[in-house]
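The chain that follows stands alone, in the form predicted alone, written as structure tokens.
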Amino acid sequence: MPPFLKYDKRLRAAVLVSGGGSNLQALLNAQKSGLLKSAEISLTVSSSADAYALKRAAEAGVKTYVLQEEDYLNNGFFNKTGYSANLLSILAKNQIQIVVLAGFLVILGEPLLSAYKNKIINVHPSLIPSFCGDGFYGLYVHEAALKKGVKITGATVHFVNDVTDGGEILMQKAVDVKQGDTPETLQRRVMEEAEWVILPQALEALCASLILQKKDL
């Protein structure tokens, strides 16, 4: 276990983002309400640096950090494992306890997983298992549930393990489908109703079991 995971009263969060950060901004409006008790939103890092919500996390006070996916492709293959590798000493070097997945598009790997084995949550726009796993993200989601024909959908927060969307299920918050959604009108309600909901209490709920624990994170 890295020696900079210890104990503490609140834990220090580290936001992953590519996009727009609607997400990391329920996360920063939970904090401000005093819902987040036991976290504290430490640091934004984003895979892109032209996200929006890393304007969202500059005006919120938070520090925050490009590690662009771009840079890891060689002829088009992804270098997964420098890609975590330096995510991980950013994570270190901020001395971040809880790291929490909002829109972020990058398949991590080791040495990070390891590291943070059950320290990592990510928010994913359906009931797992259902519409999961490689290929499903954004409105994909969406566009699957509604050919699908499925009444209800939602959203999952579930920890980060090396199987894509396949980590235990932390929680979940159903919505219903209604006659005439497109993916867009679906994703919006999934992200409100579910997803906003959701993420700060899993959130919290993750770290003040641990601090209740006391154990070494």
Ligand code: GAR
Second form
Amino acid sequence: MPPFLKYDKRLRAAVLVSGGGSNLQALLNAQKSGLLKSAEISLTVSSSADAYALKRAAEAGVKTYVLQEEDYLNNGFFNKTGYSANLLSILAKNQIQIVVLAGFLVILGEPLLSAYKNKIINVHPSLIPSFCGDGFYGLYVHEAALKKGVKITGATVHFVNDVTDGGEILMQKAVDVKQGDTPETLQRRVMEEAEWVILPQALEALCASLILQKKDL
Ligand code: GAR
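Moving on from the form predicted alone, kindly provide the form predicted in complex with the named molecule as a structure.
Okay, now the whole complex, with that chain kicking things off.
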């Protein structure tokens, strides 16, 4: 067998979700169309039992798992380490090599971050470093962008580390803000024009490069 064929494989990816799952759908579509060829969506983990994303995963035949954030609350405090440790064991059991946060609203910590260092990516609905960090998620991001009056916003795919939205940037795409935009119309345009485009592209680029580098996976 020629040596390159030895590494001609797809990485097993888990997509973590909390809600609608339109970014998960973009990844599933990219897999179907052949754009995503270096990764296989093997698992979806949701932090909420009624996330519509779970239906999308099931329809595509992807294994699902629910790990509810509310089950890790002690006297109102979120047990980040407990949640992250259990998530790590689910990922390990499923031999996951790469993790994609696609609208996943739980803040992750150790021991997961070290175990999957430079193997976890997130899509954020702004041009980081604008409108990011704790408290900036979903519609709040677009509300803040409109309040500030920026004329250009967009989306970012970045590595996940212990600083919220603070990991190295892999890909960004700009989107025009239009007169009369509401948080909802802006959110939709940022998703359509930026998130659904760059998330599959960034995942493909990262996995292709890991396979090429023959990194320990
Ligand atoms: C997306 O806009 C995603 O970028 C955002 O939540 C939405 C989820 O939509 N994520 C964050 O704000 C994380 N900081 P989806 O469930 O339809 O993919």
